[in-house]
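We begin with a single chain expressed as structure tokens, specifically the form predicted alone.
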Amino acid sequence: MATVVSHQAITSQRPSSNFKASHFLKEPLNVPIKLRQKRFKIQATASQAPLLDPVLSPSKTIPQSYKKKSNEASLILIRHGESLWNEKNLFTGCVDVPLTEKGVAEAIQAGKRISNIPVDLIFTSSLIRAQMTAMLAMTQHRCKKVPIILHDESEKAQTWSHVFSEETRKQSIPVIAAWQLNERMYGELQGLNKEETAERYGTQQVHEWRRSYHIPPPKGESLEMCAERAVAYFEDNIQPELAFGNNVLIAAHGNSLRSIIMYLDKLTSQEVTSLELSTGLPLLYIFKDRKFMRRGSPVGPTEAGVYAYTKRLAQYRQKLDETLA
């Protein structure tokens, strides 16, 4: 029986999942919320339609005095580009390796595809390949704002990284790195060649470790365990930003993003195991009236290489054109 990995070592990377953008922005981006610290419950069978048990879902309340920026918001998901260990066909998991030259090109291409989509706030994992992807993608954005990683490791880190120019802050986008968005921890498989591992343990066993929902690899995480931390973080920290009207980009990993998509699309544990995400290919959701609506492929019906237009996105592009003219 595989041993379940402890999260204590991972959580030590960040002191807390609760960030504050107020030390960076004149007006804080995150809406004051009141949370009940309860975990969500994933339904395991196809016959059970709701993904979340509403009784266990965090309760978020926004003060009436807080005026929403908009009645809808954009959510962009990007799986990082090819990494050096992807290229070598190695199990990577939570090992921190950078992008290949191909991965850099994928991140830049992803940025071109989302260059007309508004972005107010960026979330990444704590791993460099996801952070590189977000940064490279934003070099292609037409808003020309600079993504800046917020450092909340200590009071000194916050003080030393403070930006004093109000004008510079207006031309910047906060980036929050969170370990909860990390790739699934592959335990004793990390660093092993995938083909050699299949020869050693058998193709069926390796397939169960990689694709089953409940079965973890030796001393690693199952997809279920990855989903618990990733979705809880999304509910507590990202969804309130969308509810306030902030447009969010998430650059993360195959399994942490599959977990979030499972929540957004209300997939069952059987359906999510067959979900494939291409590296560097963004997905767009619109959050409106407390619902997530997927906009699907980044190839839109009206213009090549752009997401399907909505009225709001068209207005945003027009405003960008006027600003940059």
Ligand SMILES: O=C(O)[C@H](O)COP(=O)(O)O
Contents of the next structure:
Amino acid sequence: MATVVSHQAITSQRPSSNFKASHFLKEPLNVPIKLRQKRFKIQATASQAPLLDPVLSPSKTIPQSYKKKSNEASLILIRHGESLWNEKNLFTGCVDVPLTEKGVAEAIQAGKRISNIPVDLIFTSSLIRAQMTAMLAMTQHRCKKVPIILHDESEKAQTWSHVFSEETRKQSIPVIAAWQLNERMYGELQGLNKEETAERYGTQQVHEWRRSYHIPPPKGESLEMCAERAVAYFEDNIQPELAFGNNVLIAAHGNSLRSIIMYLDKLTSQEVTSLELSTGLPLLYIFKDRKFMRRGSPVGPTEAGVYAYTKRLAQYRQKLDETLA
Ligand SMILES: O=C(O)[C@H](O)COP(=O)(O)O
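Now that you have shown the form predicted alone, what about the form predicted together with the ligand?
Complete assembly follows, chain above in first position.
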């Protein structure tokens, strides 16, 4: 599988975009996401102080317990481990196939590589290969917290999955499964062999379908169309968490993550065509002062990382070392 191609992201320091900030509170794990968001939607712009929604929140100031946790947050992106259709070299898209044994091993190895990086919230797509990757990776995390997939698809799902212990909740990490993070829908290519498809339609045409920004596969999504849902979800639901100081892990797919990295690294539609993501390779970003700084891919929990730990990450790792000593 191709490795991550290094690329020169645009270094223009565009002012951070205005974004509606809503943050997940330290509430019971299964409080519906929309309810949590509604309660504390904060309209923040570059110049104004954040305002709480007057309808939903009587107080004009942010309650002390909702003050930012930190001015810096970690964002880890992981493309799922190898799937059974990756192994067969079939176009997968939104078909829901599981990991291979190699994909399971990749997910566990990814977990070892991120085992010293804080994770407060996990977002996955609604597809099993991404969810398996997240759960397997977290078995290796040194925080030993339990990832719990939130179920609020119905009133009953929410009440039947309630956790009745504050202490247990503190030892848990909410996992939000969002279809918006699903792999791009590959249309009439789903289930076809990639090599046979290139022989039938031509290598150039298949490369355009797979890697260009604007050109969709037959009756499928272009990367641009995938970005419209994945990046919008990231801006509305994940970026506010980072702005609040929550550390986030996203386990998703080759193309939904390419669209998000295009946003994070400010890549042009030309530059993104050379971006490839390997299965199971974690990428670390630091979110600070409303900017995303790419920090490379963490290596094992012991070797000196290929990226410089920030002071906050070094302190977190030291705390883990002391706790687990
Ligand atoms: O959907 C698929 O087939 C793979 O996850 C990604 O395929 P691609 O590398 O051809 O985009």
